[in-house]
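In the form predicted alone, a lone chain appears below as structure tokens.
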Amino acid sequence: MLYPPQINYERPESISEALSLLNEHSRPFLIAGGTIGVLNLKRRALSPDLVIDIGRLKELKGIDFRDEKYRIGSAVKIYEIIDSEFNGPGFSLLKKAASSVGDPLLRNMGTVGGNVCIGDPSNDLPPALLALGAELNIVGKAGSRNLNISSFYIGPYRNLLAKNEILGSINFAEPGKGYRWFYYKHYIRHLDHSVVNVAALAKVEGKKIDDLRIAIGGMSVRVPTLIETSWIKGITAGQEELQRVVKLASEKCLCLDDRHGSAEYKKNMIEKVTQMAFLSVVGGVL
């Protein structure tokens, strides 16, 4: 049995007053559902100085829906995405993302935001975020600031997120009608990392493919990625289309051997899925 160190705890009442405790010390250590940050401090992994719980506060609450945008606070627990009446093309893919969220008891302990955060590559709801568009509402002592998430991740478990700042919430619009949406994750055994896991989102007028984004996430790539798949507006696709993707998606892998798998697997899988997710949202264009 692992136990955490003794440590000083506090539960604010209030952004403003999170905040505060933020600024006031120097290895300050946040905390939503705890899944991982407990785990990590029974492994004393982690040495801060002040534990701030911020699950609690209603600033950080809630999913809301104006003006064809959604808002989801930051301390929301991953079920309540799952438990939600929204169901647009953009919402049922993060619904399936969310679902694919370890087990219940971890998707109902833990927050989207802390999914968001965290930057473990294999986490599930970046991806279709990612795919998604949405912006990151950060709250710090000066104000607020509003970051996209394809620029929040720096590296694995890294992110632009500053010491004394905190994740209010999740934005983006809903894609609205005609989208269709895929999500797939592929793993060696239930409740570990992820090799890959892939969501993806297109718009097809006609015989032409108007809108198509496609992100990864996963073991593979290190660091969830959103392609580049500007070029395909406008574009009846065929095979070469769905080979340029594929290639596309490939180069990202930064794969290695290890206990995921080796690194021609790791490569193979993240061609098959993203030929996976083309085919699933293209539909009869091909």
Partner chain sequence: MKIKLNVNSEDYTGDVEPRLLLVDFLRDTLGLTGTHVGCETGSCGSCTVLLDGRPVKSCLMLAAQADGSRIITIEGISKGEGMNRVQKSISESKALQCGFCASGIVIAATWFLERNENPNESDVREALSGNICRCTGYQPIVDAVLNASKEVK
Contents of the next structure:
Amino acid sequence: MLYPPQINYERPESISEALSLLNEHSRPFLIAGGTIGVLNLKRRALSPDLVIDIGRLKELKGIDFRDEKYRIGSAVKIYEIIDSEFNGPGFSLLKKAASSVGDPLLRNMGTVGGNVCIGDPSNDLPPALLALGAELNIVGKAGSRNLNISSFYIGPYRNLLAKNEILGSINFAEPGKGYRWFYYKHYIRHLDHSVVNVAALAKVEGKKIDDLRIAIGGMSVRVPTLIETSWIKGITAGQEELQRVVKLASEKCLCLDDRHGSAEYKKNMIEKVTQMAFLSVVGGVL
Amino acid sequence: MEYTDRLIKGHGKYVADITLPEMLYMEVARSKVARGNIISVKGGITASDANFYLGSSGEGYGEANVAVRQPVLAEKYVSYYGQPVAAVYDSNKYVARDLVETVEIKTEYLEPVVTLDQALKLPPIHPSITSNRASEFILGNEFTNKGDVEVEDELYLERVITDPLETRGIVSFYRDGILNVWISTQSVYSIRDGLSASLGLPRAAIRVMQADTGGAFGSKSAVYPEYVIASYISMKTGKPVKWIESREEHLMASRPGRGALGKLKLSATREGKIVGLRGEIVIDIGAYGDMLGLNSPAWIARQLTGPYEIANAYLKAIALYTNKAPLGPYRGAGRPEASFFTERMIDLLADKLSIDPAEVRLKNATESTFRSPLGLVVNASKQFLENGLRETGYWNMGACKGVSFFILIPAVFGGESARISVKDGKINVWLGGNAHWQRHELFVRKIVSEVTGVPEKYIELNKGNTEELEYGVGTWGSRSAIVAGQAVYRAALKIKEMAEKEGKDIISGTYDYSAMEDMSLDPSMISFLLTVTSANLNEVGDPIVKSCTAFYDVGEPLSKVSITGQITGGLAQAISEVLYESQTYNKEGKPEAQTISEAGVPYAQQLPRFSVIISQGGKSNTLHGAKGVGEAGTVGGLPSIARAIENVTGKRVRKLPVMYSVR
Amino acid sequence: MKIKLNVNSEDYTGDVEPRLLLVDFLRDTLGLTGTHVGCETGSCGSCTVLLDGRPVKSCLMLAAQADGSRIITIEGISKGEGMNRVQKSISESKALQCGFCASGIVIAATWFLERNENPNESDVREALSGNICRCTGYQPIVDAVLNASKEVK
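Would you generate the structure of this protein in the form predicted in complex with the partner chain, following the form predicted alone above?
Time for the whole complex; same chain goes first.
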């Protein structure tokens, strides 16, 4: 059976205490919800000299909306996003992504920070946060820094969070009125990694696209990725623009044959969900 | 307390729930390569301490494979990923797990035999044999009639993990010369006899008691290396030893099912009358084969004429060794394979002739009792098929549908036992086939009550126990209602007779009777299964099952609620098996699915509603008139679902699961 | 390390190893074996318990993480000796086979029904999407939960 190795466990009372613990240990391991962290301990994938439970830190809690901007503490549970009363288009996109995470029980356990930091390409929140242009507030002993989520992931399960840093909060502006949003997750086996996830936001003025953001994740890509769509601003979108966006998305395909499908299948799925996303958020202009 | 009530209140007693004073927890160090010569093993109990071989296996086959004996702990070489190499134990289960991490196994790499092609081409995986052909059979006779048309195809069912929700587990306690075993099992007798043969202990020195059993699906019918080694450790230490399989171990080293290839050719007239069936069945039995594995290709081949009148058949059936976990029975055990092979070929023929697949089936269904060239005797099936097509609404369905029509042969082989004991105003029943709560208690109560006249509330079915009932067979192969039902019927008649002789009211007396009922297969016991499926594409164009209707013949229905539940369970399995459920192995022979989700066990929101129509297609020639149910849904469902998927995607379904065939 | 928990309305204070999983604390330390271990990876829901009123998978949590929480296990899901409406409905329809999944399903469904007055079939299936039943194809269980939803609390 799977049991964790002998560990030392601390539940610090403040971020600064947590940061001190991080700095004092050579192989510290942060857990919050534990759905992946405890599993990795059980699998003995790591042997930390200290497990630091930051799941209850008050400073990492809460969802606030100030000056048209959301601040979501990294230890906020996934279900809190879903249960939140915020309902702008941006937050609604995040809600939909949150309600696609795992299952109802796992959503009661897992945290927003965990979903963002694990770096599993098939996690649900990263594509939504990419589309929302979220800034990650990262705290370290020397202070805090902000990093756009688009430069956070450097490979599967790898990101730019340093060993002695903690993701404090996730911040994004509510795109507000006139935006349409879309989120879709495609998987073959439930609770296995998804094949492809897509998140999209768009604003169309008259017939012209004012803003379009599409991000994809899933096992079909290396890391959750934003599709380059800035060129579309001011254009009346037709078939040609749709095909160009679909092509830009499919170029992100990692395209390896594995249990999540053949290279061809994955490419096809990226194209399909990108098209669905585009048509849904751009709407009836085609 | 009613067993359902006990379980929903959390009062079940599964093996993992059994704790005895001074208990030791065992963990097993396993091979991390599919094939290799062992250079050294450091730590734990190894083959040099405990040099045992698996004595026999489950599902009614008592004998061991003498050509290739499976060591309980690998001796000189390892033959599959996850094969037990050493065992450790401690009084703390977490510490036992720490210990197993410290065992060092060094192996010299040998190229593994992973695919069936490799098995045929590469040298044998064991030194004691000359080729990887583990068994070979010829069935039927060569024939020349080629009809007007021929269709030919190669069909494959991937390996599937049994994945009962409760993994395997055992508590062994050797005390005062007796080995006491509490276990999650389908047969306390397989376990007792298997342990006896493996350890060289007399049967009388082994007592096996069934714990609440959280699903089995074939994988808990046999004795496994871990059971032998846990018992050995108890004999060595004098303490109770518990071993609970992790899901990870289950996925790599329990006995999966399927892994079946069929290369078949049908010959038919222009009108769709099949005149002959030729081909080859090849089964991947993994690194070791018991009699069940060795016989499985012939068992599958023998069923291939199904409910059809096919005058000529000539089949080769082979089992091949590969460097994978040994094959075992799984939900339907050979029946879904046969059903898939035959029915896929009939669909191909229908397409070739542009005739509705149901019409082709009607054209070939038997109109009177038919003895197939493969030695199978089936009763007339045509009327049942006609009724079923009408009742399921097949003719009025849209284009994206599939129909299949096949047989379910219950494994009556070996018979079964039952004991009834009347005492203190209660009737206690034990069956040789051990219920893991497929609702055996419902038919037991019904039969005993009907025969004796004692109200059902006084009648209780007990868990398997070799002390209470000395001989028995087991629960598998859609046999319980039919064989165990007959045994309990016989015992009930006897009890009634005893009471009548004394002129007493049964329930106020004290009576005890054990019946051993022998039984041989009779065509009246074979059920017909008609399944109709419709499919859709989802938003991204992947196929999904929209509806699935079963029109199944169960003879006299002993308990409709349990029959329906069994069938919906089997249909769910058929859907996931067609679409996405499997265990796959990489080039190095390492199993790829490492969690129960990755293996593709389906969830509620992935499945449609099922309709189950229980047809009374005639009673069997048994005392109670029932036929088998078991895994009817899986047997009947696979080809019907495959056809519906094929129609909705426009791609011929040759290989299961479909979502991998996209490769 | 010291932890303090309230399990099924009883307080418990004790010393546990930091690595002890919540499910093993419940099963081995407290003897509440109705909570099961099925998959060990958070896939099957056999280990579901209510933690501060919400269902979680206790095989993916350290007991230490639950320090200070209120936990309800299957043994405490219905008050007293009786059964709650989900349990009654499953009992009446005999929707179970092997029963290994039952504890988790009862807890997930009970919580779901408390928050959803008139669920439809697809809501129930979604609510059970964290729980595996390998025997029944879910249909009898889904029906039993739907029937329970029609009963007054």
